[in-house]
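So this first bit is one chain, no partners, the form predicted on its own, shown in structure tokens.
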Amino acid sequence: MSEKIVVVGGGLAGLSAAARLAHNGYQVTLLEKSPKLGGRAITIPMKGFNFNFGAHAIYARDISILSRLENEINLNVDWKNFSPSKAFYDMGTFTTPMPTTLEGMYKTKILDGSNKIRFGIEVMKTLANLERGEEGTPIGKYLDKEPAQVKDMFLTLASSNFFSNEPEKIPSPLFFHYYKRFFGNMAMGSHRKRAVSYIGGGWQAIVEAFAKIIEKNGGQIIPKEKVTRVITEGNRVTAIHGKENVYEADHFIFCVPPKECYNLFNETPYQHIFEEFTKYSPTIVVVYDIGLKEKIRSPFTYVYQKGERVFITDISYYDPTCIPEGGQLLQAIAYLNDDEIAENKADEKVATIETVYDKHFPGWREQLVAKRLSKKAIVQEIKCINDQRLMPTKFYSLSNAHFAGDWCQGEGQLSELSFTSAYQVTSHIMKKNTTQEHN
């Protein structure tokens, strides 16, 4: 008889975990407190436009978990490849190609000739694992040994990949681990050159694809079911309580943030293990999306305003399903640090974004049909800076409880953490089950 699994939380981590386990024959029940699945990965229809919460982009696509799940569980992903030739840095007085490819490296003005060579050498050292950082040393300090242009280039890359305007605080070992994987996906001579891809249909398409796999394989999805408490016996979770029902299972996967875990386990001896992670600050950004009646022609589909650390993506260029005919959907994101949040700087960021829109998409105000503005959008529950650390997917003291989400240990950042932590959890459950069957 197959094992019973209860998944708490219907975001990207919960859905991908439930889909993989259901496909492999487990009896899966997924509980989601909201009426809709997706968590923060939602698509909001408005006046003919589909606004996604955050850019539905996947980094290092070819080695991503979504690509693996395409083969493993027949997940349908409509990939839309990023166009490096249309990605530029706005340096204030001039624009220059982003060095995301060898061609971009050759053309970019952000590095002079000697520093292009030096940057290339550092990339090769990262790939060869000769640069691994140093425990206790943030990347800004670690890169002090590099020429100013090379240091600035690395920090600029990290700012966009980690969604941070304080990239210098990223732990140096995490920085090099991330970019060893990222640069490896783009290695010269490899067919794996798609550093970034978007998802056709946005997050809603992925959410629906996962839900279809779960239900097709006999899994049960229960929306509007808020879990209120966890029951433990010894080192095992034996049941969880919903609004009216009690759910028992062999394994429980909690895909809800640390603060929710802390509250759920408040009547157990294990509440304290979550306390550390409830104190960490999240990655917060300003998201300002605009839907336009007619397309404004621009040489850019992605432009990063380096001085203000604001980037704009022409989402509709990659995903025409998000617009009515002839329209255009642009997404701008500005990063916020803790001081800016405390000082209520979000309104200033909004004004900055509008200035960048004015510069690169003139006339957008006259074409505006709909907009979505979020001044404090959480894009990652635990920000990877300084001594903040991600939560483990498994604790030694809880034998059948597992944890996944962008606040958990895994590969990459943002949605990548949700998918990789969920994949680790499901691999652990499936491996354990296989071992028990052999014994």
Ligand SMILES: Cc1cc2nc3c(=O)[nH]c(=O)nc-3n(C[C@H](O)[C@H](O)[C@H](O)COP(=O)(O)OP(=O)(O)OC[C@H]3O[C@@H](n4cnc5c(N)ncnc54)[C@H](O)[C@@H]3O)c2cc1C
Given for the second form:
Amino acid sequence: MSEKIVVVGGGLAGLSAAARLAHNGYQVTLLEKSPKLGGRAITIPMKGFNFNFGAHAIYARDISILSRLENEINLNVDWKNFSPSKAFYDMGTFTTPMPTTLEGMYKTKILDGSNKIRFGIEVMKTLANLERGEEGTPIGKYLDKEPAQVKDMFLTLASSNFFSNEPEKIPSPLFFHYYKRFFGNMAMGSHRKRAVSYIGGGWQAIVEAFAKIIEKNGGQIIPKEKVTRVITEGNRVTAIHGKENVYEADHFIFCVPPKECYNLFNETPYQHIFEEFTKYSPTIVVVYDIGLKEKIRSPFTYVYQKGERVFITDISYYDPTCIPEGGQLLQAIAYLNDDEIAENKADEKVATIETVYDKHFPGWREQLVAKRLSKKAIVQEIKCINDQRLMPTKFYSLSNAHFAGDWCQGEGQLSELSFTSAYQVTSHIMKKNTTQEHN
Ligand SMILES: Cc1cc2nc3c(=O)[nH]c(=O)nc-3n(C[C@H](O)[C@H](O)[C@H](O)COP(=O)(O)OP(=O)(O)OC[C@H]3O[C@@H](n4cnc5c(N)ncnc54)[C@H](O)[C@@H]3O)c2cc1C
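May I ask for the structure of the form predicted in complex with the ligand now, the form predicted on its own having been displayed?
Let us now look at the entire complex, which starts with that chain.
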């Protein structure tokens, strides 16, 4: 008899864990409180447009879990490569190419000649593991030894990858670990320089692909089933309660945020282990999508307004399935730091975004058909800054409970944390060697 698994939460972490285990012969039941699967990775149809909550950009694609799952469980991913020649920094008075390729590095004006060389050396040192940061030192302080332009370049890069308005607070060891992996992926050989890729069909396509694998392998998906209670006996979870049903299993995977774990374990002796993680602050952004009747011509598919830390992506350039014929879907994201959140600065960010749209996509107001605005979108449940830490995927006092999500320890940032933590958990259950390198 194969083991029974209950997965709580149908976001990217829960879906990927359930699909991998179902594919490997486990009896999987996935419980999701909402009527729709996907969690924060949802796609919302409106007036012929498909608005994705988030740009579904996958960083370091070639070493990503999604790439691995393509081969391992036949996950269907329609990759759409980021176009570096159409990616620019808006420096206020001029725009300049992003240095994401050698050509971009040659052309960009974000660094002058000697600083380009210095930056290149720092990238090589990161790749060679000669730069590893310093425990307890945030990257802003650590980079004080660099020329101002080089420091600024690294922090600008980190603000994009970590979706952060305070990249200087990222712990320096995490920073170099992240970029060793990221730059390494770009340098993997001439045909493998895919630092960023989007997903054709948006998050919806991935969510449906996972659901299909779960159901094809006999797994059960139960929407509108909010888990309310966890029952433990000794060091094991024995059951969880839904609205009316009780679910028993050999292993339980909780793919719900720490605050929810804290509530669910309320009547057990284990509630306290989640407390620390309920106190940490999330990464929050303003996200403002616009659906346009006609395409506005622009040399950019990605433009980053450096001064305001606002970026616009032409999502429909990468994913034409999200627009009606002839239309265009643009997504703007403005990063927020803790002070800005406390001072309710989201409205100011909305106004800033509109001026950036005016500058780079003039005439958008006349073409507007539909828009979607979120002034407080949670990109990552626990922000990776000094004095905060991600939750473990396993507490050894609880032998058959596992945890995954973008608040858990794993590789990368954003959804990559959801996927890698889920992969770690499923490997643990399958007793596979998780340290084995891909490829
Ligand atoms: C604006 C924005 C832009 C983004 N852009 C990117 C990007 O470009 N690239 C990228 O990689 N990532 C991006 N992200 C991040 C990405 O969306 C998240 O990291 C990812 O979706 C998190 O998935 P998860 O499964 O870890 O968590 P969640 O999506 O939060 O899933 C948790 C699930 O648990 C369910 N649940 C909660 N409580 C219960 C309960 N008691 N019982 C049953 N179910 C329950 C919830 O309904 C939810 O479905 C972006 C996010 C945002 C908001």
